[in-house]
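One chain follows as structure tokens, the form predicted on its own.
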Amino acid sequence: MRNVERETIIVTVRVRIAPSPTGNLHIGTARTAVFNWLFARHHGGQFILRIEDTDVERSRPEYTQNILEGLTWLGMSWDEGPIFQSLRLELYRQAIQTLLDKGFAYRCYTTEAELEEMRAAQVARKEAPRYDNRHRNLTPEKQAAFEAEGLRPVIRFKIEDNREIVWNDLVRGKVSWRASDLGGDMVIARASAETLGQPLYNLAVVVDDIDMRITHVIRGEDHIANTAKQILLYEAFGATVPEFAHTPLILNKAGQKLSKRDGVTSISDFKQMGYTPAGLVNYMTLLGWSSPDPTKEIFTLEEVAKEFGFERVNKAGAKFDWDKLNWVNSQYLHQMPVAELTDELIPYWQQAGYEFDPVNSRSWLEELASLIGPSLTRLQDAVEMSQVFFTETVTLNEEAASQLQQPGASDVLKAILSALESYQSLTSDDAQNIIKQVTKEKNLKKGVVMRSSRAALTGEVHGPDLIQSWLLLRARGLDRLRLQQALEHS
């Protein structure tokens, strides 16, 4: 008898992100996309984008565009797609017919009024709401009678109460769900003018995942009940059940699921606020996953992909922390090359209405970016921090106004203005020499001279390097004007 060597079957990891275009790309969906992308890249697999747009009434093309732009901005490059469910309705209807033919599904003519009466009785008995499967075994005659009344049926999938659905979750370990807790036979297509109705979420998802050969379904823990139902559908179709990983939800400070009521939740809002894609993705990765190196919190997607696995994904919900996000984002801004930072800041300055020539003023803009860069937390911060360099007049804050009322402050401003008469241009050394000269001539402490100068030039007594700020204002011919204005109010 000859030896037969067993063939090793290598399964390519295929995962998907499947947002619904009923709203802008939510940070929870984006974090799920990040985990899917990392898992695919870690295993050399494929990341697929599917748009679940079967909800005709709520789906909008502008939301689809927002989702595509948001994922692209975050660096979530997909290998296949976008695939639109709305273009696959015939596939779903074929699947429904298969379930009907095999006896796994049936037409249900229960009216909305009957359902409401059923729910009210269950509430009165303090029972969990569930469908009582009353139309599971209709005779052909009874079905014909309902049709004659003009009733349009939904399609229900049979769920046997005595089943226990069990799977090994990659995040949560063994999960079991009693079929009796799933609410009775499940609607897989709503009533419509179509013979087989409009396919619903659980049916379409399973059909798509089978057709797209999805090997791992990675999504939020709020889908666990759906997973139990979907496993039954996989079995009915005779398909291989994928592996599941239910990730922790993103929570607010109160420990509740993050929602629009908590303010900013869409990726486009985070982008507008001035968060960088690298910083936001880095932070989202930390919302539920921990690095093998606890001292390392700043990393690129590619770096995380090498280490990513669900053994380091937490079961507990991840609380959203603005302070942590701001810190992570600031690390990226502080490390960003000046030329790149300038490119990022120019749209914010333009949107604020600041007037400048982005080409001819490029060198000056880069100097400004270099000056404020180390103080930035978000790109949006640059608008307020830069205002003093774009406007002719400056508003003194309380500390600056108080400083200019101090003894010797007006003498400092007069002396600096006088000294500037000797300079057609100004270098860093020149500015420092003027400060030293005034300090010596007026017999004042250097701190008084520096604070008074900064208050007059920038309207504040704290801020980035004074000499560099002075030179930037000088380049736009604003330093003398500021000193004169401040002297008038001192």
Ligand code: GLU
Contents of the next structure:
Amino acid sequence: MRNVERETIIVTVRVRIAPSPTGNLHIGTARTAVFNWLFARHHGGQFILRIEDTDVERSRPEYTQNILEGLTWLGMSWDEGPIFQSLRLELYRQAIQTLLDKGFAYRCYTTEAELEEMRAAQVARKEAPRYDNRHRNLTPEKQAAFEAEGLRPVIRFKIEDNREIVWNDLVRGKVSWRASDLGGDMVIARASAETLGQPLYNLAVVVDDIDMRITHVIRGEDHIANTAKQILLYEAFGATVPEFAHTPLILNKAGQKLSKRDGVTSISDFKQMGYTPAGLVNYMTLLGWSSPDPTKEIFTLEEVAKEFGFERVNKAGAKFDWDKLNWVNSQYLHQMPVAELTDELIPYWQQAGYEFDPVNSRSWLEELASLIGPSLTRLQDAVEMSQVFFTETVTLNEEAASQLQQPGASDVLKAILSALESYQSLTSDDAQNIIKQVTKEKNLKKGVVMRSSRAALTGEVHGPDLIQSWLLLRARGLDRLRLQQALEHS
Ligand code: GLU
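Output block for the form predicted in complex with the ligand, input the form predicted on its own:
Now the full complex is given, and it begins with the chain already shown.
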């Protein structure tokens, strides 16, 4: 086990991914998971999964399920967890009590209406909206009076305006934040029937990161302001502040943060479209990190783990590039062993409603997979590409229809049909011989014969190897049928 030296203490690297189950596993969270995983593996450390489900209204068990499945599918195996924050409320309440006891936090009874009025006045004075810390020093009498009114307090953590919070970010270098820009004393527990309220994100994260002995907090750049607040909490708890690495956001084409409005953003959608986990993870790694060897862009997670470090992570946002993702994914599909590719494709064919027996037709399916494999970008593409091999009739596209109107086309089809009569079974050599024979007999160019037979058999003039396609159709008893149907249209 390799260790990282921090100050004089040697500690084992412990990192975490902490998704909130308020939606399906997002590509941004998944990419953060990948960076955490790589960093942990690079240092022989531990990767922990924590589910941040304290927001009862927005958290859903089906999202937790989606997150766990997505991380597992991507190969982001965790060493500890999943740890659910909702089961640790007691710990957060104890921490709140400690902060209250030590005078770092206080009960605040300011009502929504008062907060609204405060905000409006600040906006009118062209000031940034913030809490004015008015209940910081309530007398016990005043507090009792609010309680008697039935007001439920929030718990606020004191933030001294004159502080500057500075840390050495592993990606961004020195980051400094003025405490006066943090919006005043921060709410760490929302008002609730519980006397210590309902613990909120910044508090729970810090309590957990301390409790789980997290050494490096690696998360999206959108959490920078939270980091400033969280450092103050670490100090109040007298705990060691971990290292921070804020990774660049994933951006859409317009350079804005990739969001649901950009369409596909959740890992389960990418999976459904037929991206392979290895291809997607490889691409996500490249979103923000660059390999020391710029010519090498296809690598396994283990290979990246050997090289991974934050000195090669960009500060600038990373644009999501579908073409690049498609290219990376196609590399994985093209090198996939045919048996594995067939296993991957079977569910897509089944979902498309194609009828076949996955056991008895196994060798036919493998031949089909090896025929279309080199043209696949995503597994989903196989549905359209293989339709002609599963369905009885085929609709001719425009080019194929016009090919079959060409002089000589119907003669070609007739001649092939008649040649086929002397074959019980058909080998690749037989099919090639038939093409040669018809070309010669009809005194046509080979291209015309090939195009016409392809048009009749597959409904298109372009596509994968003609002879292989023909044999696949023949195995389903479809070749003569197609030739006859085409003849009726030519
Ligand atoms: N629950 C937070 C999120 O999903 C985690 C942020 C963090 O890593 O601290 O954004």
